[in-house]
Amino acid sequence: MTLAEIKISIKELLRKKIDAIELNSLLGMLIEEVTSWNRVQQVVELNTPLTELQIKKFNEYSQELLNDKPIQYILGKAWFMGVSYQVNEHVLIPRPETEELVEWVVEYANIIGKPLQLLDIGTGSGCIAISLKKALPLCSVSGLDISAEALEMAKKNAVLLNASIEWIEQDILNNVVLPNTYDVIVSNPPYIPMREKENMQEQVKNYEPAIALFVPNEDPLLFYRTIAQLAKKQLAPKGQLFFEIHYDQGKAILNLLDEMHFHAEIRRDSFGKNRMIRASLK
């Protein structure tokens, strides 16, 4: 069997699944995965024979896909702010507009212009704290996690990464002790209501991580009091507080953070959803 036709039986087995551009999408990174070769090469490949282990992969991985498998868990890789990073079904998928938050957080520090001590709260993959510690080498960077799979993952991506962090294995919701105060805690929590889960596509409620995703629905803002009143307590002085949020719970958090003693501004990311928050004690 040559890549054509390969090519042509996993769109025949996928077409009412997948819409046709997203499937193009995925087969060019599955045909990279399994061969090696890239966009240009598989052009020019589409008549050369694959070997039996190779359209076993493709099998595999087409099943996989039909099966409603994120394209991330099946290559076991993500992408964020330009780099590669490991993931399992342990941790999140990266998402675009988490790399927004990273970006603001960036943008403060260098506007501060001196090392600051960061914490990055539900660290999962370790993508938000990794990327902080590479643009801002000098600063101090640590990520929390209750998930010790979580942080196996976040480990293996800081080696690869060659970024120093400090991992903490905590549960933020119980009687949390951290070892240090922190100029910055950033967090991109949990916030979807249970309720919702029906309504969401199956390559997320069924792959990734519910601990990571849903809140009960009658506190949907958990977290965000959790980890504020941590601030409150962890923060050095002139701290900041960065969240990113559910684009409908701005005002809710904004109304939180404001009876909290906070004082807090929301962005909106490319979009144009409310989606980040920054937070400091007045």
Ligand SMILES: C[S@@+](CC[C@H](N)C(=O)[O-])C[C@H]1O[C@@H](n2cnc3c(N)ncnc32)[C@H](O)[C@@H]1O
Given for the second form:
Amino acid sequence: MTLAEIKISIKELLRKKIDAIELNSLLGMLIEEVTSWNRVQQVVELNTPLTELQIKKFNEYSQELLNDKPIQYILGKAWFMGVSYQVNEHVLIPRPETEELVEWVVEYANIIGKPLQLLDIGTGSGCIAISLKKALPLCSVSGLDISAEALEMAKKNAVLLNASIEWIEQDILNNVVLPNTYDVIVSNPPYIPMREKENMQEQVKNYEPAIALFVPNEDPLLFYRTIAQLAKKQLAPKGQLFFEIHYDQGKAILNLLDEMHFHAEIRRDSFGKNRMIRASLK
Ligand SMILES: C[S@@+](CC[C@H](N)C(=O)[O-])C[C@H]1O[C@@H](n2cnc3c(N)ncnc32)[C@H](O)[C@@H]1O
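Moving on from the form predicted on its own, kindly provide the form predicted together with the named molecule as a structure.
Expanding to the full complex; the earlier chain stays at the top.
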């Protein structure tokens, strides 16, 4: 079987599931993964026969796509701020919105202009913590998560990307005392009410870790309140809290932070949605 033939067979299998433009782009990634051919070689090699092993891998990956597995979990990697991170089903796939949160923290740290202590709560793949360390090499960065498996992946990414970070395995909902005070606490915590699960894309609800996504319906701001309480004890004087938020929770989180004696401001993402909050104690 040639590359051209396997392309036709995968397109046939997935054409009802994935639109043609997206499918072309996914195919390009799969072919590169299986054959190591770049996009130009993929054209040149169209009539080259594939090995048994390559055909087996193509069949396996296309079945996974048919079963809604995200391409990032199939390939074991995702891009964040122009850098490739390893991912598996224990960590959330990093999202572009989160890149804008990192940019805001970097902007703030550059204005302060001295080495800061930064903590990323709910670090997952480590994408926030590692990006901060790479952008602000003089700052000390810690990454915290409840999940040992997520931390294992974050550590791997930090080694691959040569970022020195302190990792903390802790459940922040369980009376945490952190080892330090911090100038910045940043978090993209779980924030999707459980009731929204049934309307979510299969790729997300069937593959991404529930612990990274969902909060109880009756307490959707659980993590924001808990992290703000923690920040009251653990933020250094003039310390700042940065949150990623669900676009329709902005007002509720601003009210919550106001009641907890924080000044807070909201920022929109590049799609114009309320997506990030910065807060400091009054
Ligand atoms: C939305 S994900 C964010 C992952 C990563 N920071 C990112 O932006 O892609 C939330 C993370 O919070 C972690 N988490 C959930 N509950 C937690 C808890 N009680 N204590 C600490 N971390 C928790 C999850 O394991 C997950 O990695």
